[in-house]
Each structure stands twice: as structure tokens, then as C-alpha cells.
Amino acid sequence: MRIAVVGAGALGLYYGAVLQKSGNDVYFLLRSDYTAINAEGLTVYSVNGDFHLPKVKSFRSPSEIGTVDLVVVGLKTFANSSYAELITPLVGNKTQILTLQNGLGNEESLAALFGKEKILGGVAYLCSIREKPGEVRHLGEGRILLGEYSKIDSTRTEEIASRFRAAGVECRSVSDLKRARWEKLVWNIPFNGLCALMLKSVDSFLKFEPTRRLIREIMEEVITAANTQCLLKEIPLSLAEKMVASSSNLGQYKPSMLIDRLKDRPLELEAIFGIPLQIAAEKGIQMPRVQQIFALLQLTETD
């Protein structure tokens, strides 16, 4: 199978690597690490074991790739609009696109642009960094709930589900890609945004009671919402909770948003925040906590 990576962040690089590692075609499409990567190759420190992948197929332009079966993308969500730019030379007729990022509003932007019928949506939970060009360190997790944005053909979800775990990713397809990007939401949206907000990681707030607290009440907050959008099956408060108790084992983890936020780089803020807001709000419901933390975070994107 050929498949091409645009955004080739530590997501797109690890999830490239891996796939490309397993026997998959994989070309990536490249920026800043491009040079290191065309020289050197590219590594992988991995807790599943480190490994180098010496030859790597990269590209500065979509149009020296072609047409591919499978475009999976890991851009920064607010790239996007470059989604025509970058994803238009590679897609034929029978040519799927995979989406990877964070939040909402990403497989409608590509389905306006490709056609629905083509866009399968991933949510990824992937501990991951990329610490210098030509390097990416996998520091846990990894697994994938992948998703048809139309339902129209669920054995090529299986399909591609199946190349991910035969490259050692647990990978499953689910019925409501809907309600796997809300639960994802419940996560990121309280762990996220206070992390770059406080610039600290996860084990400062749950160690301390009130923030302790804090977080769950927004998760509540994001549950709620979650169920009113028509989910196949509600999402119960008691996650909340659960998360919670998950999280403490992260330790010193620092989410995406924070890494973020400490290399000056834009953040995720309406696919993560503004977008779960506003269809929350279409259907009655306020998140005033959510709504103080997107507020706070579009100020510190001011100065």
C-alpha cells in the first residue's frame, strides 16, 4: 500500500515509521526535517524497543509523491488551511484519507474538499516527542480508534486498521467516530488547556486537590455536552473519574499544548476548544468553565 504522511510532527513521524518499518510504501512529506532525514534517515526511541530506518522516502512537495492509496494526515490543526495545498496532489480516485489530529471539524473540512466518501477519521492516543530533526521518541501508548466519517464502506476501515496492527499499533475500527473524538475531548480539553495555560504537566494538578477537582468538573462539563450530539451510546460522568485516576500515572507527562505553547508555536484552540463550544452550545448547552479556559488561552495567543 502506498501511503503518504503530511504532518510529520512526532505523530505523523512515528506512525510513518512504523507503518514503513511493517512493509508499507510510506512517503513523507517533509519541512524542517527534511535535511536530517534525507541524510541521515530517521529514529525511532521507542519503549517498544528503538530502531532506524536508514532510507526514508521524503519529499519537499506533494506533487513529487503522486497519487497514493492512503493519505494519512497529522498536521496541526490549525494548518488546515493548507489542507488543499498539501493533500489535493496525492489523492485519485480510490485514494482514502485518514485523519489523525486533534478535536472537531477536521473530517467535514476534508470532506468538503475530497468528498466524504473518502475521509476515515482516527483518534490517536500517542505519547509522543520529536526532540531534534530526524528523531522521535514514542514515550507510551500509541493505540488508534479509527472510524468511517460516512459509513459508506466499514471493511476499509478494518482494512486499514489492520496494517496498523500488523506494524504493532493497537488499532481498532469503531461504529461512532463521533463519540471516540468527545471522549478524546474529555481529556484534552481540561489537561491541554491548563497545562499551557500554568505552563506545568499533569502530575502538578492532580496532586493538588482543588485542580484535582477542577479537572473533573470540566470533564463533567465536556460529558455533558458530548451526549446531547446524538451518540450511539451516551458517555457515562462516572469517566470523568476514571480519567482522573488514569491520569496520576503519567507522572511529569506535558501534553501536546504546553509543548506547544514552550517552543512559541500556535495552538490547537478551535479544534480542541472553539468548535466543541460552538456545537455545544447549538444544542443549549454552556461549558462556562471550557469557555474560561479557551478565553484565557486566545488572550495569552495575543501578545
Contents of the next structure:
There are 2 protein chains.
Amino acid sequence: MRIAVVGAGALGLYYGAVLQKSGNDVYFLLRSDYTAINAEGLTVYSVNGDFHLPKVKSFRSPSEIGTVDLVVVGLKTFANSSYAELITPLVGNKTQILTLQNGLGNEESLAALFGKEKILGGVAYLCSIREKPGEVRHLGEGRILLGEYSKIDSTRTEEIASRFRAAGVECRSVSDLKRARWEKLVWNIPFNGLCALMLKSVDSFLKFEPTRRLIREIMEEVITAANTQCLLKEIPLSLAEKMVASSSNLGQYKPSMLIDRLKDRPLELEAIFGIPLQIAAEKGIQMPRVQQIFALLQLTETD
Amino acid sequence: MRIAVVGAGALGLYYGAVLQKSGNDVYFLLRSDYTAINAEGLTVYSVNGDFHLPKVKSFRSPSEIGTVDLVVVGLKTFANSSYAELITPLVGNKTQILTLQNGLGNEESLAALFGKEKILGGVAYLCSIREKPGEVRHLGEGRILLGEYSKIDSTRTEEIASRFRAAGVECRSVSDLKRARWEKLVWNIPFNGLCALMLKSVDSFLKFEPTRRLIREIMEEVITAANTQCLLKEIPLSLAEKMVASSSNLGQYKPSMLIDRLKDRPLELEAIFGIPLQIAAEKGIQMPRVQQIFALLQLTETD
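In place of the form predicted on its own, output the structure of the form predicted in complex with another copy of the chain.
Whole complex next, starting from this chain.
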């Protein structure tokens, strides 16, 4: 299967690498890592075992790649305005486009450009960081919940899921992609938001009772908003307490938005805050704590 | 009138100085400024005209002062646990105690120690900073709303108010001290809180639409809570918009909590956040945005 990876950061490089290692024909669209990977290949330091791919098909322009069977999108969402430019040359009649990006709105934007029947979404739970060019460190997790954006074609979803599983990635298809996206937001909104705002890692908020309670309250706001979104099955409010408890194991974990902030990159504010707030407001739901974090993070981006 | 000033920071020194200048017998309880003021007196650089008091009655211990007619309390509220030690030696049968401190809870604590009939409260709108020891800069405003904590004795309130007016301070007595305190909180909670949290001055929040709206929403939370507190007259929600508009003139103004933070002093969190939140909760009112700011500021104090 010809697979193109667009947005080859810590996530795209990791999944692309394991897909190539397990026998897929993977094409990497690269920018900053191009020279290093083209010359020396790609190295993955992983909790599941390190490996090196000496030969990696690396490209600087999507037209050199041409059409593929599957596009895996790992772009930071603030780069979504590049969808058309980066993805169009890769798309033929039968191409499927899988976005593994954060937050909401990605499938919608891709569908508007390429047709909704082509679009799949994957909610990736992955801890990985890009170190030097050509090197990725996989710190833990990695599972993907895979779902169709519009039509339910469990055959094709299952086919892609099994391809990820063959690459050693825990992957299952879900019938309600929207629910899976919101479930991840229940975690991402408080932790990405507050960690980036306060420049602190996850444990700082959990070991201090007032902020531990705050995290749970923010999660409850998000769950309440999620449950107005016509999910196939409601998300129980008790997920908040469960997530808070299970996050206590994460130690000094830095969510991606904190890493973006520390590296002076733009933040994924629209996908993780702006669009969820807007979608909730359309159902008459306010998320005052979430709105406040969003406004303050937006302010920091004006500096 | 023998007046003792306890808590001689930017506020206590300023009001003590103008009261002495207008002929009152003022006793300053000093710590860090003692040496400078004892040797060289007290200088006020004021928008109303600079002046110097070459002789200032300065003391390091309240027992050297003895009982007075009026104690003016200007302590930072995080030092309220020193009330008994600092004030008891000053209090005789007829002593009145006027707290000009920030936030809620000060009158209650003083009343518990010295009897509620002795207590008055003043809501001070003053922009002043302490510069070098022995020097205060009065940047603007200064008016005081003066009220009784328990009994309504307009004679004595009016007597003290006229003493302040004789010292050039705009001062009027109010029948509802609680309402005046909450009105000041409508401003203090968002601006002190967010400025200290984000290390930014007032204008940063007002010139950016999402945070300007946030400020107004926080103010509306506080007004809603205030109006459950059996005020003689409700505070209209429209005060929020009015305050936001009038604050636009303040420019790069730094609220006291931001100054405290920049000087690495403790923050007045209990008086401005903790107690108002608790009092509102007792009436079944949540202030989610206020609660969030409080939790995050508390977290910063654990560093």
C-alpha cells in the first residue's frame, strides 16, 4: 500500500516509520528533517524497542510523490490552511485520507476540499517527541481509535486498522468518531490549556488539590458540551474523575501544547478550543472555564 | 486626635502623611521604613503636590504608642494573623478601628478580636506605590468610602470622614459598607487576578477583544454573587460594562496584586478571592471563572 505522510513531526514520523518497518510503501513529505533523513535515514527510539530505517523515501514536494492509496495527515492544526497545497497532488480517485490531528474541525476541512467519502479520522494517543532531525523518541502509548467521517464502511476502516496493528500499533475502529474526538478533548482541553498557560507539566496540577479539582471541573464542562453533540452514546460525567486519577501516573508529562509553547511554535488553539467552544455554543452550552483559558492563551499569542 | 497607622505601606504611609499634615497627631508603626523615616522624615510625591514631613512619630512596637483614638489599618491582608499582636496595645475603651484593607473578611476578623462596635471599614480607591524607604508616590485617586461594620452611627462615621476631607481626601460615608466592598471587588477580582496571573498590566486585557469580554464576564459573575448578599440595593449588571469602559483610561496601570507578584511578595488571595468565593458558595452561587483564577494563583504561590 502506497502511504504518504503529510506533516512529519513527532507523530507523523513515528507512525510513518512503524508502517514502513512492517512492509508498507511509505512516502514522507518533509521540510526541516529532509536533509538529515535523506542522508542518514530515520531513527526511532521507542519504549517498544529502538530501530533505524536506513532508507526512507523523502520528498520536499507532494507532486514528486504523486497519488497514493492512503494519506496520513499529522500536520499541526495551525497549518491546516496548507491542506490543499500539500495534499491535492497525492489524491486520486481511490485515495483515502486519514487525519490523526488534534481537536475538532480537521475532518470537516478535509471533506470540504476532497469529498467527505474519502475522509477517515484517527484519535491518536501517542507520547512522542522529535529530537534532532531524523530522530523520534516514542515515550509511551500510541493507540489509535479509527473512524469514518461520513459513511460507515467498516471494511475499509478495519483494513486500515489491521495495517496499523500489523505495525505494532494498538488500533481499533470505532463507530462514533465524534465521540472519540470529544473524549480526547476531555483530557486535552484542561491539560494542554493549563500546562501551556502556566508553563507547568501535568503533575503540578494534579498534586495540588485546588487545581486538581479545577481540572475535573473543566473536564465536566467539556463532557456536558460533548453530550449535546448527538453522540451515539453519552459520555458519563464520571469519566472526569477517572481521567484525573489515571493521569496521576503521568508524572512530569508535557502535553503537546506546552511543548509547542516552549519551542515558541504557534498553539493549536482553534482545533482544541475555538471550534469546540463554537460548536457547544451552537447548542446553547457555555464552557466558562474553557472560554477563559482560550481567551488567555489567545492573549499570549498576541505577544 | 491620636491616630495610629498600622501597616505602613504605600496606602498607610500616604493616608497617615496627609492626616498628619492637616494637623492630626499621627503615630506610625513601622518596620522596613523605620530607620529612614526616623532619621529623615517622610516624603510624599503626589499628583496633588509634593510635600515632606521632617518629623514623623515612628515606632517599632505598638506598646510604645499606647492607646489611640483611631487605628488606621493598612496591612496587606496576608498579614492579618498579626492583628492581635499589632493592634491590641493601641486599643482603649473608646478606640475606633478603621480598616482600609482590600477585599472581604477584614472587618469580621477585627470584630472578633476587638468587638464589632469598634470597627469601621473604608474602601480606598488609591493609586500609590512605595518607592525608597521614606518615600511614597501618589499616582492618582485616593477617595475613600467609609462605613460602619455593625451599628449605624452616622455621627462618628461622618466625623472621621470629615477628618479625611480636611486632609484633602475625597471621603464620604456610606450606609452599606458591604455593597461598597463588593463593588470594589467587581474591579479587583478580574484585574488584580488576571494581571498577577499573566504578569501584564490592565491595558493588555482591554485592548484585546477576547480578554476584554472575559473581564466583563468575570465582573458579571462577581455582581451576581454580590447580589445574593442582602445588599441594601442591588448592583446593576451594567456596572461591568461601565467599569470596563472607564478602565480603558488606566493605560499600563499595574494593580496591587501584580506589584506584589513582581516584588515577590505574597498575594492577597484570601481577601480578594477565597472569602468572596466562600461567601458566594454559602448562597449557592458558583463563580467558575473566579474560582479558576484563584486556583491558578494559589498554584503559583506553591512554587
